[in-house]
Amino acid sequence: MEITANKQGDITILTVNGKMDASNATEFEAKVKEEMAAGANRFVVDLSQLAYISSAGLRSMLFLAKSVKTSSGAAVLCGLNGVVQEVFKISGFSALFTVCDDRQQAIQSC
């Protein structure tokens, strides 16, 4: 998994490439967790390359919402398609997060 970090404006867009899985998750929780150190509290998470999402990794996008709520910010989810997109309604997760077709429309709900 590789996750990239870019700014536009005050919203953080972590972009996650692969798969998410308990050898990996905790990456993600790591770079939220640095982003946030860093003064961010607004997230679009692009998981247009995401290929593959286990339960470690919803874990993971739990601990973003969390994280985000305690901290009066926001995270919007973009990109969900294929397998992803159906763990995430499955799971409930769909639920907790904006979730946006692409990028742009993230970046305006979020």
Contents of the next structure:
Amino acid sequence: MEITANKQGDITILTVNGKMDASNATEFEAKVKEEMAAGANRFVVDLSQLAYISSAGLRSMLFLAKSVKTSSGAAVLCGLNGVVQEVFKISGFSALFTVCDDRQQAIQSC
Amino acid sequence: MIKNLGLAGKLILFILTSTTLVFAAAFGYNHLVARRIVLKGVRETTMNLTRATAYRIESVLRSVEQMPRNLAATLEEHPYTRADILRDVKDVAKNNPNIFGSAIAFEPYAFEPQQRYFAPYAYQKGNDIALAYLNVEPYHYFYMDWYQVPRELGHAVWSEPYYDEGGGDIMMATFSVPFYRNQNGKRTLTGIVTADVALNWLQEIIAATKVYTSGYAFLISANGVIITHPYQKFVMRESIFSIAEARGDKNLREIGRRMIYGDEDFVPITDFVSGEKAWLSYAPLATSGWSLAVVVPEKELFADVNTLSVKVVLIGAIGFLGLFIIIAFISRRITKPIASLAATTTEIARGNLDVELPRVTDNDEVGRLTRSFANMRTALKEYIADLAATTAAKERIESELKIARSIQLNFLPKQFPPFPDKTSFEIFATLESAKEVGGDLYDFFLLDDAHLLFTVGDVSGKGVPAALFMAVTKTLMKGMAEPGMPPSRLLELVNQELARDNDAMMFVTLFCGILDLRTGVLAYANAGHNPPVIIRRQQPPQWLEMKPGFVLGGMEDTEYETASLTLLPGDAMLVYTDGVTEAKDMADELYSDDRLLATARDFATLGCEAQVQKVLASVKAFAGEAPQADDITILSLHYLGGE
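Switch from the form predicted on its own, shown above, to the form predicted together with its partner chain and output its structure.
Shown next: the complete complex, the earlier chain at its head.
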């Protein structure tokens, strides 16, 4: 898994590649903590390159959702597809976030 | 073998070996050079001795030659009578003690026209000189070598030595000089003057030639015949060539060839009497064409050098012994602390960490090593103590985990059929644990006579936290369920409990259904769980239609919806966790929803337990050797109706 962070205005765009499972989900959590410590509280998470997400991965997404809720920020997901989209749908995590099709829309809705 | 030697042994071995090599090289060089120097000196003295002896013999031979030469010259220049001839020949025999006899032999008719042969011969007989004539039959001097050889060669020659049978069996040689006179203005051979020489004096001179203890000299003739030799059997019977031939000694033959050629040299040979190594010097006797040889046995030649070498070796051996003692002492001294340290560390390696390390006061390498070992031992002790404590703790936790796991599994209903008096439904469930403690759960119980609650869930993550969370979830479900309560309400209540103060942010996906056993109406709610498979009688299996609901424990105040459908007798339902659909094979491929649906179709008509076992077997067959990563839970419910 690989996480890259970009800034567009005060929006932090996190792009996640590969597979997010128990072995690396805490990296995402750490990244979110790091960005929030630097003052960010509005996130767009681009998951178009994410191939798989386990329950541990969902937990780190829950962390993101709770964190932005506490700091009155926002988190918008985009680019969900395939298995990942299915997991988000079944687990109800789709309802936890604003979900957009592409990054442009996500930035606008954030 | 060297590998097993101690340090001291290796030191001694290597130092002494190299010392011995150096000594051997120096000794070898010294010995060789000493031999060469000795040989050079011996060459000089032996050659000089040989030349001097040859010269002494030469001078005797020359004095012998003088008389017949003078006589021949006189006969050439002056007229002579028979009386002159007789007087002259007697004089030659008389005036030189070395001359045994002398003859003047004329060519046929050269002395007197009417006398064919004339050869008077004077010789020593007792103290007097006797006179004889050689032209007496059958002695035909004209064909004798002493006459023919100088006659043909035209100059004076020495004959090969011979034994004179008439003259008392002494060795003799004859010197013959031809003389010429003018006849009709032409220089014509007239006769031969001879002198017979006894060679006993020669033997005396040569026998007196002593070199070292057993060195000796011998003389060979112009043909290589041995004239004198300490070994009498050779004399006049063998030549240097016949000996070389008999012994197969090519070297000797070559030396013989060079000797009669008139060379002189100093060469190594194998002594043909003793068979030992020797050195031979030779020099020619120019007048007679003979050659004198002096033989020196090598062992005598090098006796001094060898004595010296033996002494040097002895001194070396004593030095070697001394060196051995010194090195042994030093290396023992150096390696003793290492040896005792090695013994101690062996003890430590065996596990005895309390053994006393050798006391060191020096600050050399051994001292530092010992101190390092002391530190290492202390660190090792601490480490082992830590490790023991950690291991004990880990073992305790592991055994507690096992107990927790077994308690957790015992939590789940395992009696089948669970309600033997109920005929309206069948239910069967199994939970196949992964190696790690997982968080799957299933449960079912009767809310009242007519309502069956069943649930399947999966806690996020693994290990003790998941197991605890699972236990809490199951307990809450059972504790909060009440007859008449819709499943969505139950999930909301349980979620509220789980989500409160959930700092670890754990959650559980869970499907909950409540079946009215009288009507077949199934009310159900879903908290983020995989959709169950519904298998209606005579129809292909399909996914249960569900509204998405958020996982339990994720967020407080989450709301759930209850959906419902009516089961007809013979309809069935398969509820499972993602341990089924996300089971992986060796190629990392997922079992997948599609495969599950296909499997459900294959076993649609089987009873509850058989259906569950078949699906489980299908999943296991798919995974093959791949390790099971997650718990696998399968629950099958068949509605039979008729309550």
